[in-house]
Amino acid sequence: MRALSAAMLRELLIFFRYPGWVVSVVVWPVLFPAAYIFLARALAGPDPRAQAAQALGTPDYVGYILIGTLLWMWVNTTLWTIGSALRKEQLGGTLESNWLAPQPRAALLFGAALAHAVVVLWMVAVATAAFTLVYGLKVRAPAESALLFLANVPWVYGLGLLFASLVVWAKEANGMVHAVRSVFLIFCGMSFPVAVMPGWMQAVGRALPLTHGIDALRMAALAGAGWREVAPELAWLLVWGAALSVCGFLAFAFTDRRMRELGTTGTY
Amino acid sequence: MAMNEASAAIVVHHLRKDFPRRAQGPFWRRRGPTSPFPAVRDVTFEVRPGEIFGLLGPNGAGKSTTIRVIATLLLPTGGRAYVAGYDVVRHPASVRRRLGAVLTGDRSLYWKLTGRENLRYFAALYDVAPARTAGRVESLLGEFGLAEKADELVERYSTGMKQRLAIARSLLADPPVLVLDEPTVGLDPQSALGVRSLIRRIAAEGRTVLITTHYMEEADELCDRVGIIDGGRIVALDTPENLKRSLDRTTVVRLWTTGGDGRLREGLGRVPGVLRVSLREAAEPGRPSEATVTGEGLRRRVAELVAAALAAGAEVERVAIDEPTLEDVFLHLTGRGFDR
């Protein structure tokens, strides 16, 4: 636990040494959803709420877009930070000095994940506060919404762990992040209903955990749905969470062993 | 083995490490069988508790690979290694608890953290008790002359300061064994001197130190014993004095020459008693090249060596008869100098 909290503190200290990052987590969660909100207004005509009620199933198009964009941003930043964490340490030269310590080697990644979770919670808080003040956003089932948000943790960080191992092999994060985040951006209904896509795209979208995460949260936060109604979505999230966590751990263990066989812990 | 793995600080027994050699190029061309490259072929040595042991060899000799296996960062292909009695493959966590290591020097630190923050972070990783951490960190910062800059970001440190901080980091948990990979590489002479003096002080506290180096003077000056490694094998192992004494009957004559028609090596080699001739090209045009001639009874044949150099069209700038150095030992054992 101490190593974990030390790694988290280290990440946060480094994060706050870059003013650009600090500014971005204040500005980005507000500006990014706003772009989709203005687009929705432009296309919806004189009464966007009525139009949204018809097209989206809820008049609260602001909340609809905010939930989709915030969850997508979470996945996106996870891929950039956790997904690149091992590679970043490898390039910086600190991977070896960390792995020389008598700690479980995954602690390094979990520390980074905890620091990232703190930043994500901050982004969610900033965006929710800003959209409540500016657009009168109302979350109808706050407790359920918070728990559903947390139900995404296993699959998001499982994906991060898996991605971190893959990036060490590929030795390049940018291309992989762009590919994966584009899939989530298009197929998961971040700013539009999945139903508007062609059939095969809907099938792909329905198979991805982010789609269910977004749907469940929209149902609870915007329509006040209870546990029974969101149960199928929640089950999907938890199954994906278990699968990606196991895959992430296996990939990490395999990568750790192969790096020690190949001597790549300190290579560029 | 003279000592077993329980009583020696480090034991390396017939260590072998092969790396797969892959074809370079686009990824779709990198398929197919790979031939293993033996970075370490057969390395055996022991380090006694409290001694400074040096692995001396040119780049690519297998020093860093050996030390990385000892530090549990690499899995050996064959053979065994023990630290404080613990097998590096079977009990890596126990090894790491007893081993301080500096393998990537200044790159092993977080440059966006201060010196103090770095040490506090690594103290947590090495399970230094929270109540002891502050005192231990302050004591190391003071001992390594970093107290004044402790709250500055490491990115503003000089290379020598970063190296000192990296060594301080390796001592946080007060380990009985320390391994240092090329601890003075890239340092200016004054910083290198400082690091050597630190290493001596660390050993004087009763710790065992294993260093790798390709600087002969460093090995000669610092190490109680030296293992000369070449091509993944230990070719000689003894105290620096004994290694040099093994060339007692050998004389080393150095000639600094300019010009010449390329027949210098051949000409010097024909002088009776000469065993080896090694040429080191001038660092800059117009400066003399250095020819190291090793052989028996050469003190009486200096005039013949000079004559051979003149006959090869060279001008002799300077001649010196030297005591054998560790480089001469290496040259004698392998037939070539460190420069290759």
Contents of the next structure:
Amino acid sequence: MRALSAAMLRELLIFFRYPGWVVSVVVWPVLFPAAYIFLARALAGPDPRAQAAQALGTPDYVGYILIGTLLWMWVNTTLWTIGSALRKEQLGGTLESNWLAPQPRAALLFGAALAHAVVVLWMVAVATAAFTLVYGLKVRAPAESALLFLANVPWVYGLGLLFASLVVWAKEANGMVHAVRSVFLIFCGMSFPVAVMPGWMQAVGRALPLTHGIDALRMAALAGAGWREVAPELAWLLVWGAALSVCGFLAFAFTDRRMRELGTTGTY
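Let's see the other form, the form predicted on its own, since the form predicted in complex with the partner chain is already up.
All you get below is the one chain by itself.
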């Protein structure tokens, strides 16, 4: 716990040391969805709500886009922070000394995950306030929506743990982050329904956990769906959460063992 709290505190100190990053967490949730909302209004013509009701199944196209962008932003920041945490240690020259210290090596990543969770909670609070005050979002089932949001935690952070281990092997974070987040952006229906894509793209989208997370949250927040309606999506989220968490732990354990055997912990 001491190592975990120290790693978390270090990450938070570094984050708040750069005010530009703190400001971006406030500005980004407000500005990022705006581009997709304005585009939807421009393409829908004089009556966007009627067009949205026909194409999306709900007239609240603003809420539809806001929920998709919020979850995508969460995954995106996870890849940039937790996914590249070990790579940043390599570039800073501190990974080798921290890796060989008499502490659980997993504390390096879990400390970064806890620090990221604090930032995400702040981002969600800002986004909720902005979505309500600026865009007029009305959540019909707030309790169910909050629990469905939390149901995404296992697979999101499991993906971050797996990604962090792969980045240490590839020794490149930026290209991998852009590739993975682009896949989610294109196939998961962040700002449009998956059903409008070609069949093979729909199959890819339905195989990704973010698609089910977005769909479940939209059903609860916009349509007031109960647990029976969102049960299939929730089941997919839990299965993906268990699978990615296990894969992340196994990948980290394998990376830990191989890096110590090969002596490549501190290599650039």
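As the structure is a computational prediction, the values presented were derived from the model and not from experiment. For the two forms, the rigid core is made up of the largest set of C-alpha atoms that agree within 1.5 Å on superposition. Positions refer to the first chain, counted from 1.
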Rigid-core fit: what Cα movement does residue 6 have between the two forms, in Å to one decimal? 2.8
